[in-house]
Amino acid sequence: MSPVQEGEPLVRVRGLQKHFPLRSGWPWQKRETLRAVDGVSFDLKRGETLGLVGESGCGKSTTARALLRLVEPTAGEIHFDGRDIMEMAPGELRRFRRRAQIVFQDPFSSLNPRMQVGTALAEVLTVHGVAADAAERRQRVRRLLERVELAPHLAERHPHELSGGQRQRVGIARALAVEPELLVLDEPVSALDVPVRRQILGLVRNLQREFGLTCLFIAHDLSVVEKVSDRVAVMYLGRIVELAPAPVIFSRPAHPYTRALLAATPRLESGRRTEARGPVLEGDVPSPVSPPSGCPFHPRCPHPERDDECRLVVPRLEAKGKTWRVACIKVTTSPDARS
């Protein structure tokens, strides 16, 4: 990974919310709201990779789309390079999206099935005015394919003629075509088998180092995030419950949800796969339409000191150490104090 730059972060998110109003069955029924993202705050330093993890349905992908204004946030502030993207006019927003790109989970659905790979990549260059003419576009397309470790002749293939791993490489190449500063990767390897997943993760690390990219890497698998992240944010029911450097998260997790996720993640030790050990998560994630009172995690929490206070108090994401934040009223010490 490239060196993380100190100073003003490239991205600053404060109190981000995205609520979806739901239609009621009858006019006299109460209108409900799905709170997909419910007050998310974090910074992204230049050159840093932040892993965003959590179970399916916790709001990770919605956070990514709101960050890029692919969906309009309900509330909150999003600053990119010191500029509030919520205040950007259409022309400025277009320039912002050249600097911030996304790689989706399913590249097949995001690629035009009727368009050859080379044509799809060239179209991005044309739309953003990156290449001067057709000859330069062809040259850039060839270099893009080589950078994602694909043979140049694949430019003449259609998406259905490629494997899943090859399609994901094309998705990464398309995102890199406009030379972005911020790259959001939304579950980029979850649909791939293990050998291909390792190859794609290695490619992401190499590209991040080569281009000095700032990355938001979204996954539900902690073992994947561990390989690429400088810091990790753990998300539950629309909120971040723990945020810390990756070594802290994986060696001394504090929030009971983080500990349960890690315990449920098989690890490889000395070349052998080990089974999950530790607290077990019971039940399902509550509905974001009617979240529990107090701490949203308390109905499933295995913490031995869980009590009525957890059912009443909504914990804030607070600093417990120099680089570590957690949202749990039962956690009072820093990871350094517990090491």
Contents of the next structure:
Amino acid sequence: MSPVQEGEPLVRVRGLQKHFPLRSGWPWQKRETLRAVDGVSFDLKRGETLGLVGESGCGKSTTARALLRLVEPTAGEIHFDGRDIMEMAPGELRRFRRRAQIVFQDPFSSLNPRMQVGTALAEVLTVHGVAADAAERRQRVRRLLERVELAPHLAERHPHELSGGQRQRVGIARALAVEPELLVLDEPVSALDVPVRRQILGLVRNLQREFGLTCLFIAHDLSVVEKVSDRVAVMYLGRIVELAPAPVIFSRPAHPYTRALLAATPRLESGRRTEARGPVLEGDVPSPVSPPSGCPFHPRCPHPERDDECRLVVPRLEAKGKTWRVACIKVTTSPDARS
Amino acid sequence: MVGYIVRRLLAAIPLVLGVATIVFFVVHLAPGDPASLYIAPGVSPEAVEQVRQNMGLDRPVYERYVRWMGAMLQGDFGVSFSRNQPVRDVIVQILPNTLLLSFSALILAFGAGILIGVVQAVRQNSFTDGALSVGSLFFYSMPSFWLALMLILVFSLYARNVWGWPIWFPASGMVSVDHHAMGAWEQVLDRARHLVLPAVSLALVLAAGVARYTRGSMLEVIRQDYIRTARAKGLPERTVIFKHALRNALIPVVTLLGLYLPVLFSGTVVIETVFAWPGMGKLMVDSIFQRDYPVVMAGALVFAVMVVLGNLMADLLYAAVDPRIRYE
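So that was the form predicted on its own. Now I'd like the form predicted in complex with the partner chain, please.
Whole complex next, starting from this chain.
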């Protein structure tokens, strides 16, 4: 983890929404919308890493893609270094793409199968005018591959000749090629085997230290996020339900969903027991096409004080401590008081 | 690679021989006596018998088959009944005309089809997409001889005689009557003008198929993660579509090349007849009507060999466009 600078955050997200209209079969049917992201707000301070966790389909990836304007949000604002990214003209957008990069989840499908690794990396350099000539581009591609601990001769390989871990390293190299300030990692290790996963996480941590990157690290697995994040945001059905410094989330989680998620996570260090071990969740995530009324989590909530109010009131993400925010009407005390 | 090509060619030999055998028996067992077509009425029966002997028609079918096969394997396709000329010379004369027409149509079909498919995929479910889909389906469903006649009607007859358009295209033949009197550049233009209508009517059906196929393939590729990667790199949309998406989408389209060659060649039979284009297709039709057995058989063989070679070429092209495919 890298030193976090105070002051103006690099990224400021306010009320982000992304709804996907579903195609209905017939004109007289009601058009339904899938609320993938339904009002998400957070800041990314310069140099910090925010972990974003949640079950599949909770809107993590859509949030990440909206952050880079790879999908157009339905509503809400995203400011990058003080500029609204939705208002960027093509030229400014290209400069923005140079400052904000993403590593995708699936290293098998996120590389163009017809392009050699070196060509794909050089293309980024060309587009952003990073390297002056072909010789410098080759030199830079070499250095990039070294940086992600890959042999230089792999530049002449096609993606199908590489292993999953090697491909994900190429994906990281591609993202780093333009020396971005913001790096979004969208489940970068979910598709990898466990030993490879640890290597890649180690690499990510080294790179964070080396470049002072601001990162949004997305995972569905809390144990992955714990190692690399300064703060952690937990998402459920398109909303953030808890946002707190990583140590707080992992030792004294407050939201019933976070507690349940943590209880379901196998821990690497068995010695460290947390008092957070709660009941295991039952049932499935409700469909984001027709989310439950009130608190979206109430049908599955194991909280002992759950009542009719939960079914009626939509809880806002409220500050319950200095750096700690929870969206649950039943949580009132600060985490420090609770421990 | 060379080993693979040699093996494919060797494997094609029995196929071509099989085609030759089937064509031989179909032609020879069909009703009709060639000799009767080539004699004047009222000739003495002895003379008729002489003609039959000259054509080799007095011998039993199996003997004719063995003789024909033996000669063919030595490169001798016999003599055309109707043209009194070695069949090989006839084909050498006429084959280039068909190749010119087919390859023009092929380039036209794939060029236009791919472009339309890309536009449709990029604007999926828009009005443009729908209109192009309906158009493709229309041309895909129309019989080519009818399309050819409509093109003649509009772009040749009405364009020149009724509407007086400045541009119209000739409806038949490869060159104008006064072709020999033109300058070199005019001769090229004259040939190109004659090529337009037959090539377009041959290409339309294929282009419609290619467009449908490209659209589907593009839609699949556009959804891939590496296209999102390309956008995240900050590439201009044009580069994303044509460099990253289209090149990958073309991989399955290349297989169409092999599939469409037989369609293309059987198309020339109809189109060349409609446009009086002196090619293999018209030669085949004429020869069948004239019971010109040697030419029909040789022509069918030439088509078979072209399809086999075309398929081999499509497979090799497949390896060239997709780095994941290697032939050993």
